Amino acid sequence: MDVENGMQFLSHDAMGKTGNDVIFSWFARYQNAAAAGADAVNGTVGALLEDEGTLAINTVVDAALREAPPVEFAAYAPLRGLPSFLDLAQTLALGETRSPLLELGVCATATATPGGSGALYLAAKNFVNEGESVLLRDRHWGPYAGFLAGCGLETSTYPLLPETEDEAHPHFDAKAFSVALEKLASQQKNVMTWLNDPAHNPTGLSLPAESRYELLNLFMESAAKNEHVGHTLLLDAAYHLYADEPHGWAETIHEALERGLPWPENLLITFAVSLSKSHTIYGLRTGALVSLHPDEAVLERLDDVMGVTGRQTWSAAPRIAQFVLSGLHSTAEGGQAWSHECERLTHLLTERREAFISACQRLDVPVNPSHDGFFAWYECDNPTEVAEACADQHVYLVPLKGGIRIGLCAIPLAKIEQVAQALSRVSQE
């Protein structure tokens, strides 16, 4: 039987959906090697594991979930989310800068979503027109392309790092970003960029304050110059609560406004908030899209759009985590208990990153700058060959476009040296 002819019930769009997820396929290879008795290292998954290999779980969150009333597991949430959770989502995005921003006239709203992925979908579906391009770094989380393509969108990119040395902004190519942004603004009715910062996936890069300010200033300037083009700056905050500056972007926005930078009416700033990593509830699919704008009426209209989009896609986001976590964070005791456990998990990541960077420096392994979060990055032109060579040494990493993602979140501290040695052997071949 001809499979293509036998699949005529699929739409044209569906026929193009092929292939296996590269991360899960390499994780399966690690599992097979470990099951066969190899001393294998798992650097593939994007979930935080304890040093003994079990899933790291914030015990405070786990205990609170288990005490929740049965009705909170079973009932629907409101279409936009529980009000208490929407309030929490804004605080998680903005931190202690939330009130100072409000005092400067910045209004905020939120919509609950099934994980950070749901927040990305809301943005892709509503902030640019079909056929337009969304601006990304050239190194980005692979599923971005799928979310955008599924909404009929294209991608445009700029380099992750400056192609020539830039003392002012060593981790941000301001010139390339400006050129790419201006090109889109001259061709499209709407412009949106997705920026996974801090703790970028797949590199662990975090922009310093100076680069955050420069990027925001360029975006504001573009919006002011192209007053009839909608501008949306989406900050993917999937890992931000594991960063040294978890609310750096809120602080940068506040700084810009205090310096007198005007907020153009055609500019929207949004945060894609995920509780999967920060609260170790990956499977409960809880997140939010938090939006900022000076005009409350704009945000009220936005609430309608997001609510309708959610209703037409997933109905309502899961209720249980919204209920439990908003309750947990509503008291000083609960918030402090969660924070203490989160700090423990952050320490795991910090130890592993410091050990990895130290080992790579000692072994002359040229890894990219990596500051926060779950990952580190080895830039190369032949990622599949490099990953295969590491796998021959039973070190399993993920080959992506332009390099290798190293899942520090999954690698026990005692195995970090083994990973650096595998990359060293490959880099010297």
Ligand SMILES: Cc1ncc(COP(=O)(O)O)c(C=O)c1O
Second form
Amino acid sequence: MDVENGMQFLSHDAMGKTGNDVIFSWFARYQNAAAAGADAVNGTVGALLEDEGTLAINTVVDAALREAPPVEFAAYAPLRGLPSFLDLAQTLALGETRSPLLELGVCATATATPGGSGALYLAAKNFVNEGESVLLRDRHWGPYAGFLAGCGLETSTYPLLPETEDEAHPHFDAKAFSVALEKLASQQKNVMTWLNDPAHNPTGLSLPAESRYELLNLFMESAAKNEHVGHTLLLDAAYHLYADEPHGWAETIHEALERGLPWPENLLITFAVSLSKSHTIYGLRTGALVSLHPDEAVLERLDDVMGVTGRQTWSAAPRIAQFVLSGLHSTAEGGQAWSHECERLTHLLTERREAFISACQRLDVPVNPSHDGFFAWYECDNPTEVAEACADQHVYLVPLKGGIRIGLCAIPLAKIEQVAQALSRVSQE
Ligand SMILES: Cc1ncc(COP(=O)(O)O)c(C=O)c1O
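If the structure you just shared is the form predicted on its own, then what does the corresponding form predicted in complex with the ligand look like?
Now the full complex is given, and it begins with the chain already shown.
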């Protein structure tokens, strides 16, 4: 049977959905090589693995979950989330700058979602109109395209790094961002940009304070200049708790307000918070959309919109992790115990990243700047060829648009040198 033509029951939209299997297919190649006895390196997986190859687990979170009463597993959560969790989500997004921001008149609200993906979906569904474009960096997490397309949205991109050297902002192309933003603001009723910072997937890039400030300033200026165009700055905080400056964005927003930058009423700043990685509960689907605005009434209205969207899509987000983690973080001992484990896991990443960067420097491998989080990146025009050449050396990485994703999160420290060696041979060919 000709499968596509035989499936008349699929809608036009559904016909356009094809598998996103590049990561899984490269992982399968690693597994086959390992099963055949090769000394293979797995740099494909996007979850943090211990050096022995097992999934790294925050043992404090695991222990707390196992003590929860059965009813907390079984019951629904309130549609917008448990109040104690909504409070925790704001603290996870803003850290110690939460109170100073409130003192400057910024109000905050949150909606619980199934993971960070749910938060991204809420934003895609509600902050821009069908047919409009969302502004992204040209290197971004692959599923963004699917979330946006699924909501009838287009994308517009600017380069991850400046095309010509910029001493002030070596890691942010302020000019390209500003040109792209201006274009969208002149054409659309709403503009939104998604920024996965700090600890960007797929590169590990984190913007320094000056570049965060520059980006925020440009966005605020655009909102002020285009007062009839809604502006949403979405910060994708999927990995931020593994970064050196986990709450850098809250600090930057605070700094801007302290310096007297006015907050235009058409500006919303929102965080897509994910607990998948920070609390190693990938499968428990827990996250939140945390939004900031100076007007409490605006946020109350937003709560309605988000609650209704969630209800119409997934009903309520799962309850168990909301209950357990808000309990865990409510005491100083619980918070410290979690943090201690989180530091242990961060240390795995730091050691691997330092070893990788230093090996690449020694071997002259031109890898991208990489600071925090799960990944590093090798930019190239022929990613599949490069990944194949690495696979010939039994190093398995993921070819994506514009480069190769190196899953430091999965590679044992002892194998990092092998990865740099493989890339070095390829880059010298
Ligand atoms: C950049 C980025 N954003 C958001 C997410 C969403 O994570 P989840 O829905 O598992 O919480 C991920 C997960 O891999 C990610 O890499």
